[in-house]
Amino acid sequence: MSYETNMRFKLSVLAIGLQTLIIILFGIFVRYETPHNADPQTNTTLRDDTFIDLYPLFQDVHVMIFVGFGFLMTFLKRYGFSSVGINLLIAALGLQWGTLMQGLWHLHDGKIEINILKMINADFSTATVLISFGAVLGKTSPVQMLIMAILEITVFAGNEHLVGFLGASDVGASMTIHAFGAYFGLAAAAVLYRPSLKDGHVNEGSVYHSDLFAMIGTLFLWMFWPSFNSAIAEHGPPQQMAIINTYFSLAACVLTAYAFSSLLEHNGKLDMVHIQNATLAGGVAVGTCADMNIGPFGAMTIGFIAGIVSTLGFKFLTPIVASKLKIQDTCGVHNLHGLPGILGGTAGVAAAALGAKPGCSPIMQGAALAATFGIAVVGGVLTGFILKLPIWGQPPDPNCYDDSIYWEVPLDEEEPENNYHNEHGKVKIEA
């Protein structure tokens, strides 16, 4: 296969074309939310503080999307520009396209009315693509990622509407965002499999400072996850429960991840891969039942199990998935988002069966989880075949995980020669 990586016209034409199309569609379909609480006597709008009340939660989610996800992926030693930079590109396109795709399912007089909840949900739709981005990180071009964003958000919006139609509850989106984004990305990665990379790549590793940058992403995500899981919850006790449940699930998950990382690694040392990722699994897993009356005890149990599942996944499952299923999952999204997302969906079924949320059916919860998984895999496979077309400027095998193919990069210090890659692809310095 020949590769043409010059993006002068590919990226420019596609980005300008997409932005022009979106501006036109916004002009046709999008408007400010029409006030629904006007005083009929004075014809003036009564005060509604919903937008301002929820704006801090929106900002928290916004920080997670642009800072948390972006820096979490900077662990690759020569791919930091792309990790943060392409993350910004995808997110800027995604929030606009997500507004349209989600809004078309909920028109008011043929128009999409913009309010704070639609802005939050637009960020949520973007998160699915950023999760999938982690599965193909380092092996795709910016052009391919723009194409993936358009296709994935379109499928995501349809699946999200289906989950709502089924009457399933998923306020923190363990199923609709995390499981969907993970398995969509993994399915695409399976189609984009590169045999020459099966034994790793010289740049598929980290150095000390790149892992430190990645921890910045981890800490931002960890701190703001209660906002992510509660942003669209019903105001009052359900929203408060979502915050509390996420808070304690994350805390329990951290201790569990640290414990199992030390238990599984040589001489009881901690592995930064586990600390960067598995510590967040509690936020993913508690999402579906975040606003359910499961009690702090239940939330902590979910976080405890999520920490175990995620750490074991990074240690044992990632090599099996790569060798047996031919899926090269760069960031381990299966272990951070996929498995905990399935765990969260399953916890939602159990919580519904125990009556943790009135009107919530365990059958419909299970149906939503199964549908989400199936739609994600089928959508990811189809998207993978589209991305595999050689016209998108994907990097050749020797240039994977390297910023210099798509970015102007400064000269840096040479790396130590006495290093080797462990089973996670991380660089360790020999004593």
Second form
Amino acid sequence: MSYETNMRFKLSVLAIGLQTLIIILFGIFVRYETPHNADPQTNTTLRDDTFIDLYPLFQDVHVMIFVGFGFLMTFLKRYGFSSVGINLLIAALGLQWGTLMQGLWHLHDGKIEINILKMINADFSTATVLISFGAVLGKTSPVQMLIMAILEITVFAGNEHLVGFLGASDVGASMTIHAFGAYFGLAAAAVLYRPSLKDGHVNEGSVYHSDLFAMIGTLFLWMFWPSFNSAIAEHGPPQQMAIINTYFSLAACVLTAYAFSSLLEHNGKLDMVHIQNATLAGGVAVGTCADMNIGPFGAMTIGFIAGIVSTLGFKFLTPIVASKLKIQDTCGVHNLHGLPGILGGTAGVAAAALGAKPGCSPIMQGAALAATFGIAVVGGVLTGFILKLPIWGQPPDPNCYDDSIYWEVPLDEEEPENNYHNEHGKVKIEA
Amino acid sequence: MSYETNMRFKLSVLAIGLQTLIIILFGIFVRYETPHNADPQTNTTLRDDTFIDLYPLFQDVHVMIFVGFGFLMTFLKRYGFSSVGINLLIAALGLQWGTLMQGLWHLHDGKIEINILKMINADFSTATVLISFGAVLGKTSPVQMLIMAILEITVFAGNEHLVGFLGASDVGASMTIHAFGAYFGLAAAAVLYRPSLKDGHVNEGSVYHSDLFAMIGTLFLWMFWPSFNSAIAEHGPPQQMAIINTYFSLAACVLTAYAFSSLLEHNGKLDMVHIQNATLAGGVAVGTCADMNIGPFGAMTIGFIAGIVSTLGFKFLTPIVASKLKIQDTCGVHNLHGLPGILGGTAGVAAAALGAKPGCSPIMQGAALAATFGIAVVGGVLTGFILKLPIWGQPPDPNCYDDSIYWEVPLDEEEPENNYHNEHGKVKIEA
Amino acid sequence: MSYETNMRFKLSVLAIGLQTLIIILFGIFVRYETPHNADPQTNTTLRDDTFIDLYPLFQDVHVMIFVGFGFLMTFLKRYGFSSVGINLLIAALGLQWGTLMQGLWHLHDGKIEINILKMINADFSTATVLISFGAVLGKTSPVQMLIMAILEITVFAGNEHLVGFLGASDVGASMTIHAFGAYFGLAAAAVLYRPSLKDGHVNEGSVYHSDLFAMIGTLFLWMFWPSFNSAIAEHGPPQQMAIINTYFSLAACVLTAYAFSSLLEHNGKLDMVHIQNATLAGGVAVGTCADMNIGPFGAMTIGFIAGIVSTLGFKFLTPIVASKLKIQDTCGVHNLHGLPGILGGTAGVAAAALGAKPGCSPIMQGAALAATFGIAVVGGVLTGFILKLPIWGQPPDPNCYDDSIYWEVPLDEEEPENNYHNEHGKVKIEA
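Since the structure above is the form predicted alone, I would like to see how the form predicted together with a further copy of the same chain looks, so please show that one next.
Next comes the full complex, this chain leading.
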């Protein structure tokens, strides 16, 4: 199949059109939350403190979204510009659209009132798309990703509202962000399956320094995950428990991820793919019950299991998913967000059953997990079919995982060029 | 022209001399602001809370100064050590000198009393020099940059005081930092014009990984800009508005920067220069009216325009400025700080006219913008003439944009060496 | 000597065993500190505010531990995976073990109660091992480092308790972390001396981009050091002084580090080793008296001296320590943590004598410094002998400083491969 990959008018018209539409909608619907328009019964001083108290946690989440997700995906040798650059584009659009889509479910006098929690949630909403981006990384155009951002965040906001309506608790969003983003992306990737890539692609690998760039992403995600899981928790002990639980879950997860990475290779060597990703599974898996009274012991147990499940997933499940289910999951989001997200949702069911959070019902936790999974898959499949239309400038198979199809790449890019020609004996196909 | 570029005694004597002088001045003039020496009428408890409440915002600004500006300039293939290293040197000197120069305008009992606002402002003062550094990057010695830091911060502090005296508002410093730093640097660059570089230089470009390093700078600037624009805002709604406005202005700016980057290339490809820089113009442009009641709608409109103006500037204005005005602007600071700074100042005039901040006069806003521009140009020209003296170890033309003239560079630096020899067929000129 | 370097079962069994043990100990001994189990006489509201107020400082320290230390050591051309990856492994284990070892000295009802100060201290305890890691970097296996982490943190917690028992003040831990970690690591390195490496190793150097990666570590350490030195200081003026003192000490240190780096080379060029390390010595050296009333003047003087001492150490002392004392200090931790740590302890003695902190005795400060030095050396020697047992998978001499012995390294790693073959004419020895 041949595509027209010149995005000159597609990208510019779509981006400017969407931005103009959003500015108009903001003009109609969005205003600051200030003491003036806030509920007069509310303690104004408290609101002021809440904003500045939560602002550091917001900034931690912000770093996770833009540096964490962005650099985590720079492991590919020729796809760093797109990873970090399209990540920025998606997230910048997504946080605006998320403000609208989430805000429409919580209007005050017909208005969306911006406060720090709205900003944190807007950043959260972009995370779903960035997770899905990981599943289709290297095989989509920026235009496709803008469309996915609009569609996925719309569905996400509805599902999130449904989960709240069910009375389920998911403070760190194991279900509503991680499982949702993963299965939405995997469903879309299934529809976008490319048979000619089933034996791999010359660009689908890392070089030494690209793996180090990716570690920047890993570490900022790892360090700030306690903020992610606690940012919207109730002030006081629940928020503190969310921080403590995530801190210890992640620490335990690192040990098992390293152990199993070494154990699974016959020569006992560590695999950067596991270290970059499976070390984070403890943050995903402890999300749902982060603010529950599971004890540091409980949190570490969850992290312990998550590190094992994730590493096993990368080693054994990803090849099966690719060959049997025809899902090409570039970054292995199934192992970092999918499985640990389900693990987190299941842990939430168990914790609710054990009474770890007053008012939480295990049945409703389970219903939320099931609904999230179902809605993500259906949403992802439908989005996949829309993205499959051959008009969005998607890359031809030989140009997958290659920045140069959408970016001006420096000519003196010695290193990857050499690899390409010397090691694989193929001529680069120009767009 | 031939220069003596060995900095062994010039740099060490100047650095130690300046540092010794500063320590003596600190011994005479500087003390902590503590409840003991603070105004007894002031609420001491509040002061304590202010310090720790604003400390996270200070640290965000700190990251912008040292990692943001430092890495943003590492895009050059052979000039990363200087970009991030001389950035550190300038800023470390500048924050000390800025403390003195700004503090002299606000003495208490003949003393400068250090608190968190003084530290934020000290970091701010270094930003002006780092912006100017971008204009002359690759064409100056560390010794010249130390001199520029001393001179520019002295003038900056005076202009900042004048702007305050005029009663103009500039919370995010579109005028006093961004426009000032840009036009000061451009004026100096005009004086330091090097005719032999008018057709470019073999080192004046990026390689693949240097562009990724630069994205570290871009992202930390982008993420923490809401802190920059709000750090010295009035506590409560003004500070919250400054955060919200900057957040949304930057998001809108990303969309238009990507759109115009793609639109301006006939093949529709994105240009890393635009992505690294123009995506930040929304933070600059919303600075002056960040704490004004312009609404999220207003903020996004400013960001929307800034992304377009900045990208157009890189594409069309930079070549004209170089050929007609004889100003070689290495990093394109005119497009990231100059034009968006003027845009921000102008938006401040308009917002003041619309009554977006009580007590703000559009006339005084305009006067502040004009004064800032004039003082920056005059100060930059005078500084340029001082820096032009052939005694500061500046690099000869063939050694511009080359770390190895001032740094021990690893011998096994394969990649850029190869580029230099293979692609350009020239022999490296040793200092 | 020949070693079995396949870590498949050693690493996995040790990591899983330690993690399982820790989870059991956490189940028995560790719980949250909440109003419920906190002392009823304590102001609950204050405790809540303390957690969220200190959380940003905790996160700054967290970034220093994982990104700061991790990337600082990526300067080696072939050892980036290990630097940043084993740093993560050590710190993830260490913060759990540190929670237990430090907590055992401060039980409440037989329990360790987790709060934000416990988390900050847990992170602190890992810093000692990461400093020692710098001394033996490239010459140890991950298994050895896990063992060192367990042993060193156990000794560290005891020494820290002793220092507190003596009534000595060390808020920024110049003595208990920096000097302790350095001399512990140097003592271990002395025992692990490898004669065949005395003339250097082909891998023991940097490439251009590895030096830039290391600057990421340097800058995050530099920027967040005020948080490190103030995180556990008393709320109010002492904490504010700790921030201010560290800020200015570090700034002064940069100037002298640059000055002496240039001065010590006959051609006046700057050396990246100095810039990456000696610029940080001001943070180490001001640690002990950070919360004392030494004045900004005093803080800057300490930083001024530290930058000189550290740079001189790198230039003149490291070669002597290697040749005469047979201590191969890969990262030069003696110059960054050892000497400045002793300088900091000594400054603490002087400040106490001058009455800069009420209740501080110069004699006890001196006793704490001496005890710390002695315990570190004895602990390090004993640990060195345990690590010397030829069963921990340590690398053979030719494979030192080489990731590929413990990591799957991308085959297309052009750059270092070329260097290795072309410049040194040697064939890589496969593990």
